[in-house]
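There is one chain below, alone, in structure tokens, taken in the form predicted alone.
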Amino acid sequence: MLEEILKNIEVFSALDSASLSTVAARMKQIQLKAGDVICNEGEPGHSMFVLESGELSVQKRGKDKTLVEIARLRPGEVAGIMSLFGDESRSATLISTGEARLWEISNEDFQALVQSTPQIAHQLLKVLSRYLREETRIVAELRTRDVENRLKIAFFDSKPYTEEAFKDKNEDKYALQFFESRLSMETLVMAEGFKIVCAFVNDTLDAPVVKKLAAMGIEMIAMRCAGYNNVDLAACKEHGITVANVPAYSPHAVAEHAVALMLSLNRHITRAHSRVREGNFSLNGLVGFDMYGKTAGVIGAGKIGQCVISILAGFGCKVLVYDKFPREQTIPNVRNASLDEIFTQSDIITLHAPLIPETRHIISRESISKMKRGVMIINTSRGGLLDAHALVDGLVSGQVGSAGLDVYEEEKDYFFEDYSDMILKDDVLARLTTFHNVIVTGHMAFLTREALLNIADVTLNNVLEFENGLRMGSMKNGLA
């Protein structure tokens, strides 16, 4: 019986019957009952075990020193193979789950066998080569988990509100590591030992970075935002990295911020507030207009765009809607329109489209020239939708009456960081901040408690699906 078990163990599988009998004769049988401890983690090991019947629980100690089961050893499986070559420390505790029978061979007896039976030594060299390769793979896998066997996730470009929301939703399921640095070729070394990186809008995920991440063992990029124009999806597909995003976290948050910019610009809220703080209660230059009856053009009618449409319709605006995939509009005074209609007829134009090649600089010198003089332009979507140079010229000429920007095409160098003690080197951004009829907010339209929690919830659910094998491959959850 023992010879048959040994025949199925890789170390001994090529041995002939006589050699197997020689090995079996050196092994000692041990009978176990439930709860019997075969060996303890950290203790010196002097022997290898082969399980004939029953099951052994493989356990390791967590942070609180309690034992946590990480695997089960079943009949025909081996433990302590490295102990055959010396007194190696046990990597885990083995405890019998019930009645069991195993066979033990000491390293002293095994070394004697190797010296006396060349066939065993030859087979052993081949097995060790394969074993070491597998151990390397297992070690790499184990490094992606903490001592409590929780999958580790590396968060880049993290802020206190990011950490708070994710810790709230995580409930200690994953081991979260937060890095303030943005992900780039210079910082990706911090992703060593992780399987998943969680990135944001200004992290660099171009082809060279993706290639390096794949070489480091990264298998998933979990974007904690809707946008993914900073991710080289083709490179991710080539290297087998799964990509997931958060298509909708709180469309109301972004929509409400867009409308807040409209109202602040229209009623000169920031200028009025600044005057009052200085004791100036003059109303000169603060005349606005009624939103009621004005024509608002909404470019992009996804979830955020639909929320904006509802709010503006509630104000009594006439709303013109453009979307690549138009849907039926059922709200009174809301209809689908062409881009030219929006450019020529709108008093307010607000952008809620994704940044793709055909939408880049959808607001350009040409489109601005078609607009009503004094038009208000709002962008809370992606900076690249708007040509900032053309906007500045439009503001100077008066063709553009006001602008509210939560995003900026070159925002990566500034947004989310404190540069209050430095000079802005981006001339266009610096110029935009000097206009009294321009409001720039630093990509904060998403920043509500509800949105942050939704982002954390969806992102962690994306990770869970990946962990469960439901997201094996690139471009998932809204990524085409």
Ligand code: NAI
Contents of the next structure:
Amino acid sequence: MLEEILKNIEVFSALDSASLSTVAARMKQIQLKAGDVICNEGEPGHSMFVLESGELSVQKRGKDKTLVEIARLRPGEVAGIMSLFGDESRSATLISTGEARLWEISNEDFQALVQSTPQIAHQLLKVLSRYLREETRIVAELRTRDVENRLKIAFFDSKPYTEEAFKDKNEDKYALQFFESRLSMETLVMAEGFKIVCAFVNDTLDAPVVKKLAAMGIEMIAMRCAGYNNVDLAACKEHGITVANVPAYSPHAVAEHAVALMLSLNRHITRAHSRVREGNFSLNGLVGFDMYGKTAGVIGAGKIGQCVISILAGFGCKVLVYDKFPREQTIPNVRNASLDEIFTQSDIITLHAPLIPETRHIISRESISKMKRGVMIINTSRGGLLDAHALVDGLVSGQVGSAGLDVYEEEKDYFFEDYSDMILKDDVLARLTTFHNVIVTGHMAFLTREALLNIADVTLNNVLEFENGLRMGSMKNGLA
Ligand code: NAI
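Same protein, different form: I have the form predicted alone, so give me the form predicted in complex with this ligand.
Following is the full complex, with the preceding chain placed first.
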């Protein structure tokens, strides 16, 4: 009978029947009547009790020192379980409410049993380790539920792939809220109650928006991109908002996309694909050129530009490099050059400089007129580097042979959204999409798994540094 009761007590649940009998044999029976006190709150406890019949009142002293019943102990329930493992002080007073039968085992007897019967120790360990695992899980879960105390980050212009990567890297450390809307004067109210705003390339972070964000208590703008031409850094400084970006998440992703555009244009991959799908296997009009031996001009030789240079050098291209702050070029067939040399000598020109006032429309009507007839122009940097009207005219006249654009000056109105049910109102963009020798992708050069996870990792690390007081002000990386 006692063994049956013991078996249902969690701490003994892993004991086999022999061990249960050994424990039961060490227990002393106590017969109680109404009002008998079994133990008093606060006194040292040297034993555990198991109730076989009757009821015990579990009482604690209230503020005015009077005893208050907080629970009833019923048959099959235990009290003082922790006393088995040491002299724990009693957490409550136990008083019998009537006739009751109790079994008691002292910690001295229990510990002697454990020492003399290794299988009991072994079986107990199993339960205790299960307890430990469960408690650890509960603590971890409670921590993650402690939303109030976690730093809150509001994501704007969020997409499913953004959410996936950030959730993966966050591991519930910060409270993340993903909004699909872009950040603007109209939507900034969504950042109410947050300390950090995480924004992307097409969010508006001009002086009026920054001022309002500061008034709402935003302390940090964590850009999840490299470029930050949409952030008014002076306004952030004035209002004490820390700004961080992700200077490099995968230069390879962007460089490889630039080269993908080059190859697709040169070898007419999209046209060939649509033809074959229509059952048209004709090759007329699909003549490309060998990349080997051609001259490629790279404007902006930073992290992305350098990757492009080595890929093109690998193809056997002659690479001309223009950077405002030129570095020594050590790869064979790669040399620094002036902008004019690049314009006049290149078969392919690819842009990897940031958008700043002096690089705006670096590809202009004038520069296009200097280029080799039939030149290929690739822009994966920022739309503003290229005058799209001039490009359309160059394409119409044949001066420009082909163009691969991942960015567009007015992309903000369209990119990252589905407008397939609507009419494109931007005539230049609409015109660009009609040329068979132009490929437009919607600002996706960064979009690789590796880059997304790196973006999430670096952004959350920027937040961690801010949280730890290591990151204050704008752009620790020296970009601004
Ligand atoms: P980076 O800062 O490493 O390199 C930029 C280079 O441009 C530097 O070497 C700098 O000296 C040079 N530069 C500055 N002013 C110049 C000027 N007036 N003329 C010529 N060169 C100049 O930047 P990174 O990581 O290589 O990125 C380049 C650009 O790519 C970024 O500014 C960003 O706008 C764009 N980008 C586009 C992405 C996309 O998905 N399409 C993704 C990531 C970046």
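Residue numbers count along the first chain shown, from 1. Whichever C-alpha set is largest while still superposing within 1.5 Å between the two forms counts as the rigid core. If you're wondering where the values come from, they're calculated on a predicted model, not measured in any experiment.
With a cut-off of 2 Å and the rigid core superposed, residue 422 has a Cα displacement that falls short of the cut-off between the two forms. Put the two forms on the same core and the Cα of residue 26 is off by 2 Å or more between the two forms. The Cα shift for residue 437 between the two forms, taken after rigid core superposition, is smaller than 2 angstroms. On the core-superposed pair, the CA position of residue 69 changes by 27.7 Å between the two forms.
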